[in-house]
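So this first bit is one chain, no partners, the form predicted alone, shown in structure tokens.
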Amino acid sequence: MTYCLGILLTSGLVMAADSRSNAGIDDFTSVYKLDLIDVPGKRVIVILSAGNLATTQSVITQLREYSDHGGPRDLHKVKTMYEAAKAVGDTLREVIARDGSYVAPYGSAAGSFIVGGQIAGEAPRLFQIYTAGNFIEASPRSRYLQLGETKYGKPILDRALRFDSPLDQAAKLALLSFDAAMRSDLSVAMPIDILRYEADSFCSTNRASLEKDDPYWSALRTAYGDGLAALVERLPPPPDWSA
């Protein structure tokens, strides 16, 4: 399984994905689920993927080949992020139409994506593409999108994330969301690939791949855990309901 998270802000985007993939309870591998197609100064497009690994990798490979060789869904040439999301959805439909019936006897060919980024001339945008190839767009009211094991990492985002949250604040919340998911679900695991994109920068260099022994990751988890414990200690005890 996996956990992918995209956050839309007035200040930009935070995109993150874990790297866990498994084919059984004792067969775990680590794969990249954050892919980047950018033209410095003109566009940054980030694609997060979840689901059948063969399906999602085939979609990404086809999109890269289209972009490298001027194919019909060249992400270097689409004029809007809506067109980019449509290109991902159309390619996903193509892959499932080709492979789905062959995969069916052995499992599901389903795949899904989060596509975020900015193309010159419009603000940053964020989309979630479903297995059917259709998609929804994030907004100030629905400012984050998730794939995979979403339930454990959701509460902290609902409590603390705002559309006007600073980029660094949102990145901290994103990582704590992953911490919550990993504490409760073995199908989410390190490393975490994360990108902070500042609106109108058209620069994708503020990215990292965090391993479990990363100093910042360790310090963040420790400080958050200690802070929660201290807060609970300070909260008033429940009244005596037997009275």
Contents of the next structure:
Number of protein chains: 2
Amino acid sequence: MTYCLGILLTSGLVMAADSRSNAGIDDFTSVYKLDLIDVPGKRVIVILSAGNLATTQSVITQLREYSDHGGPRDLHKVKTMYEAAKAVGDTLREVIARDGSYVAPYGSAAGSFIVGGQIAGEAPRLFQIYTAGNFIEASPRSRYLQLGETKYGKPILDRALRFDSPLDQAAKLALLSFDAAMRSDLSVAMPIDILRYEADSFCSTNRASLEKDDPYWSALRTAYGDGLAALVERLPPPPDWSA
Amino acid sequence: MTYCLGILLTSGLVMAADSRSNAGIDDFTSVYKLDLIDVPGKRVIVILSAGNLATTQSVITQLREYSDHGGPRDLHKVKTMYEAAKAVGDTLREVIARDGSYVAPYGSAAGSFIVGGQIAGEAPRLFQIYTAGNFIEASPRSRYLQLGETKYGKPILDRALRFDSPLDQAAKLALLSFDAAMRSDLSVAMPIDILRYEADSFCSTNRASLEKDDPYWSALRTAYGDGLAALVERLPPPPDWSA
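Based on the form predicted alone presented above, generate the structure block for the form predicted together with another copy of the chain.
What follows is the whole complex; the chain from before opens it.
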């Protein structure tokens, strides 16, 4: 599987992806599922990928080639994040039209993406691109988007994430959401690539690849586990229903 | 969907089921998915059901008829919980053999069960019966079993439930696990039927059907939500990765 998460906030964006790719439990490797296109001071575009690795890599590489040679899908030039999402969707359609029927006998060529970022003149925006190439946009009401192994990591976001949560708070929640997914699904694994983007900064340097032994990651998990156990302990016990 | 959860503890068992049955989002109703066979002082057997309602109701009714007329699958007489699990599995096979091919053109006749309880002479035991009629048993290592919408409610159990958790603690965790499932899946819904069974009590009276406005349920959810938000707030923020 895969787990990718994009969070839209008044304060910016948190974008994160795991890095496991596998073709069966006896055949896995570590890949990049977070790609970044940026022009410092002007635009930051982050693309998270899930699905068939050949498909998603082709989409990213093709988009980079379009950017190198100009043209309508040049992510260095698109005027809005909506255009960026459309460029990803159109390129996905192109790759699936090229490879889909050849791949079908062996499995699915499907891929999907989360595209988040900010282009000068707009607020930060966040989109999810389906394998059909169409897409939806996040809003204050649906303020995060997920790909892949989405269920384990959802409750903590629904309970504690708000549209006006500070960026640091959202980054903690994103990592705890990944921890929930990784505890139950071996096909979601470290390192986690994570980027905190502060609205209107047009700067993408606050990012990291967290390995299993990362000290912050370890401290966060331990403190959360201990805190949760203590919290449940403090909650009122159920009444005696025999009475 | 459905959500059923059985927890095995040194201190006893917690058995719980939601009550929504649906055939499409425009056609749902409330049913019983927790059934109880007990002989006070001697045996308590709880059966949780998921899957095709016609199948699971037939299995339970057929088992009750076997019990009324004696015979090898009489749950009032089986000598071990293993035999009880086998009786449920065999009856499931019988019902699917009778109905399966007729149902196939319209959908799946599949059903599955969690069977937990205690028969005098044994410790409490917990089993999961698959639609093939075969089954597995819980242990200190895999101390809970789930049916249906299992993923949302799993992380909190993995983080906070231990084999030696007190019964009340486990009941709180079970309800929080249901809350997680219900927040994300409309096909899991109140009332929740829940039973706390204390080891060696051979008494099944500590049970309830919790409605949406149950005061304990409301208090638990509010206290947990507030406590979780405060906990996340207290966790250390991620370092500035630009540095």
